[in-house]
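In the block that follows, a single chain appears as structure tokens, in the form predicted alone.
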Amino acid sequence: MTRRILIVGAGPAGTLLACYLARRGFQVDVYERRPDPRLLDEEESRSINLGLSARGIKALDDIGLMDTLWPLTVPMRGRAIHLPGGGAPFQPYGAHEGEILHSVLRRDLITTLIDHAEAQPGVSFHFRHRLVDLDREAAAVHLAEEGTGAALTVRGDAVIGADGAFSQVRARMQHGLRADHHQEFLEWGYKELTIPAADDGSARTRLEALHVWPGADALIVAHPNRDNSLTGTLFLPVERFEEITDPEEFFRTRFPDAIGLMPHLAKEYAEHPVGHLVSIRTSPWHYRDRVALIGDACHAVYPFYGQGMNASLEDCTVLDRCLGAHPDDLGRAFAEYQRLRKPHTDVLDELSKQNFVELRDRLRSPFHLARKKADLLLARLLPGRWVPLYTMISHTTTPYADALTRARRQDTVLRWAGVAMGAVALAAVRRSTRKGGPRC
């Protein structure tokens, strides 16, 4: 008999997983509390930008979707770092041509994924269905249809929770179990702002870059769009959003070169809500062979490494590999998936927190910029033997913890090389002093 998997959540991870499961012959039903995004107009489906990197690209390419998605993306070849005194030096992402990121609107990604998943045999989407309860023993979900309130109970062979950082599947799966759960809110929040295209349709600033306005007390990050606009995100300590009553004056003082790029700043600042940032570490990720979690439901991270979505898409490839290794034992496949994946997503959580400090504080440091240049130079001089941490995280599928271990070894080599060079320089100075000193 065909096995049936119920997925709760039609975000990128849940929808991609439906494609993988269909390929393995499962019947898949995806339940989502929100309406079908394909039926919403642009204003109703206000969309954030996502940065696709190697892990997400590989996961999407595995199901044959990247050829469709490429035209919907904008390449980001590096960071344009806007300095307080003026100027925006460009910092390439990698040492080689292909080491770039790709900006894509979440709406474009989701609608493309849903279209692709629905075309697979055995996949059905059920929008406007809210999870009310989970029976983990029976692998059953109790749902309510939004609008009518009609109740529905659906049973399957397993339930996958792909319902985000505040996952209801996770809460109900772990209820009464010996579960660990760590949820941490960042003291900073964010508002979305827009850098529209110029009146003639051209871009107001360099398009193929991630634009960053760093600062210890405020931070802006802007992703490019296909229409020559950029979607900016202003990050501030949460309490500061209410304290700022004149955003234009604040920008003139804090981000003088940004205010000219944002003609709708005051209106958008007043109208757009403050978003909050949360990281999640939890365990277990599954209950026997009945329930499992993927994506933000088991490892939400701050967005500052650009890996949240990419890690969630990579979950699908790892889980698919485990299902292939244990085709007749879902419980064993789920356990292997958690064993292989959790140590690496825990490391990603730490890296994402550290990169917040880098974007906020270190990008203005001449020492930090020099270190970045040295990393890229060594990568060009020693291809394959020296790989910067950022390259391993964003431009390869090297597991996160393995990437960090290798980067730490490289840091040790670089430090000792610096000490050796210093010692040689000091010895040369001493020899020169002795030769030029007084003689008897």
Second form
There are 2 protein chains.
Amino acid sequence: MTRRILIVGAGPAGTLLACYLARRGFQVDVYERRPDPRLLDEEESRSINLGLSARGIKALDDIGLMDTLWPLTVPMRGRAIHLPGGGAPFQPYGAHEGEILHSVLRRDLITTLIDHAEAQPGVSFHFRHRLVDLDREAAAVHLAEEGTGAALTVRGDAVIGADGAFSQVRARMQHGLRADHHQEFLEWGYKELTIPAADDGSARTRLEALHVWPGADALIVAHPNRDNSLTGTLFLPVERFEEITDPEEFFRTRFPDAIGLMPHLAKEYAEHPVGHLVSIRTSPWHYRDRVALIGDACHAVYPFYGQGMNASLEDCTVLDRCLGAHPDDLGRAFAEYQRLRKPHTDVLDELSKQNFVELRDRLRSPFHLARKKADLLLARLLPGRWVPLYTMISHTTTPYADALTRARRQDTVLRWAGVAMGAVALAAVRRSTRKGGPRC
Amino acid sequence: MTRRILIVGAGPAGTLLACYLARRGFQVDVYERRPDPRLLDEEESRSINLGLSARGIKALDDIGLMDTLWPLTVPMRGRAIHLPGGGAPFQPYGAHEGEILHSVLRRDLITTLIDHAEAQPGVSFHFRHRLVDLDREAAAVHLAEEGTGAALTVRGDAVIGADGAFSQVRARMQHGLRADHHQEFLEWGYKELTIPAADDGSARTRLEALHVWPGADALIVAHPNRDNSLTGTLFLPVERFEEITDPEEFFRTRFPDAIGLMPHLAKEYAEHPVGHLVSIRTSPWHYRDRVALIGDACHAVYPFYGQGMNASLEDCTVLDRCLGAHPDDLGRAFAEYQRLRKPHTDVLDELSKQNFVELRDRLRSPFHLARKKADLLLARLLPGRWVPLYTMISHTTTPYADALTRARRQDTVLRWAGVAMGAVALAAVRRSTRKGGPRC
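Write the structure block of the form predicted in complex with a further copy of the same chain for the protein whose form predicted alone appears above.
Full complex below, order starting with the chain above.
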């Protein structure tokens, strides 16, 4: 008999998982509170852009989606770091060809994913269905149709919570269990500001880059779009957003070269909401063979490593592998999935927190730039044997914790190399001093 | 007009707070899901015992309760540490007279508190009322009467959540806010086991002590009761409880001297449930001037420092002080209460986690015992100027974080003293070597 999986949440993780599950022969029903994004016009579906990197690409490619997606992306070949005195030096992302990121609109990604998933046998989407309750013993969801309020109960073999950082599936699945939960809001929030294409349709700044305006008190990150616009994200301590009453004045002193790129700054600053950033580590990720979580529902991270969505897409490949290893035992597959995956997303949480500090405080430091250059040089000299942490995280599918372990080993080598060079230099100095000094 | 405060939860913190609020002229209504503990017989109200220390005593004494409570307590003058080879050396708690703990049954404490609170003008208790919802804007609670299910809505000037580690007031108050939340279950759980009085009514072991059977794989802590019994708490890794099918056999190898003290071991082991231990740090503690949290609802700690209830009672004194400082502004009083108090309960959380490791791994180490003795010796030699951390936490009302800071300073002094003594010794050795050795 065909087993039926109910997925709550039609974001990138839930929708991609539907494709993977269909390939394994499951019947899949996806329930989503919001309307079908394919029916909304651009105004209604405020879209952000995301940086697709190796992990996300691999997960999408395995299901045959990248051919459709490539034309919808813009390559980002490195970072353009805007300095306060003017100028924006360019740091390439990787030491090797192809080590680049790809900017994509969330809307383009999700509609492509839904189109593909819906075309698989056994997959159905049910939009405007809100989760009211979960019966974790029965793998049943109680839903309400938005608008009519009509109630509906659906029972499956298992329920997957793909409903984001504030997952209702998670809350109901973990209720009364020995659940660990770590939730932290960053003291900084964000606001989106556009860098539109110029009047002649060209880009106002280098398009194929991730632009960063670093700073200890405020920072901006901007991703390119296919229409030659860029979407900027201004990060500030949450309380600062209200304090700044004249954003143009603030930009003139703080980001003078961004002013010319953002003709709608004042209007957008007034109209766009402040977004909040949350980090979540939680456990358990599953309840017996009945319920499991993927994506932000089990590991939300700050966006500063650009890995949140990539990690969520990669979850699907890990869960899929576990389902392959235990085809007749969902409980073992879910347990194995948490055991294999959680240590890595825990490390990603840590790295994403550290990268906020890097973007804010260290990106402009000469030491940091020198270290980045040394790393890339070593990577070119020792291909495959020296891989900078950023490269492993963004341009490979080496599991996050393994990447960190290897980077730490490389750091130790660098430190010992420094010590050894210091010792050699010291010996040379002493030798020359002895030669020239008085003999005893 | 008299302001009205609604307290959810009639545990020690909620009930003591009712007394403090009544003294400030508030009208107070306390809602509690469970029945009135004064109406239950001993069998129905499974009671645990707690170690009252300086902070709890101070908080109770300020409201005039200790005279009633003293006769209900048993002094614990130190720890009796049961060693695997037999023998139970006694470590006194403090360097000075009066630095002792007091064991009290939770039931005795709570019924005394309720009797006292109910006698204050303006205080009413409503048992068997379950919180259904909280309207944080209106400071209103929606309640259901247990049994009849009758619904009730009550509105006050503010609501206090004193409803424990899994506080429903907290969940509803923080909903949708930028709330940080850290919840961790200890990998060990507990089970209560009695050491009854002997047949002649005498105690089976030294009564006026906290008994500890330390161990890396299992440990027991026992508090004395007025009837010459002791209540033991067996701590084990959670999964071990089920694995042990013959507890008497397990005790014979692991706690041989406890076997004779626990004649009902097998029966109690089979019948008593496994308890779980949770640590919670959370923020915010209040919502404007409408809702605030006290006790476990805002800071649950592991029981290994014996401070959980003492800290909850101390909360009442801090909140009371803040209400005194801002008599006409509940919002400022609540904000000030969180600002003043949270750093200290965060430190207590850390200390309680560390003390688990101490009880489990270090209590038997000769180094640890030597350090304890050195600390007590210094405390006797330098009264008031050298105060061991344990003494500050348990026998003073020095705020927790201040106690930790001071203890760290003392540690540094000890370390430098060690270094200095080492240097002096080394100098002496070199001098004597020089004197005796060949001259150059």
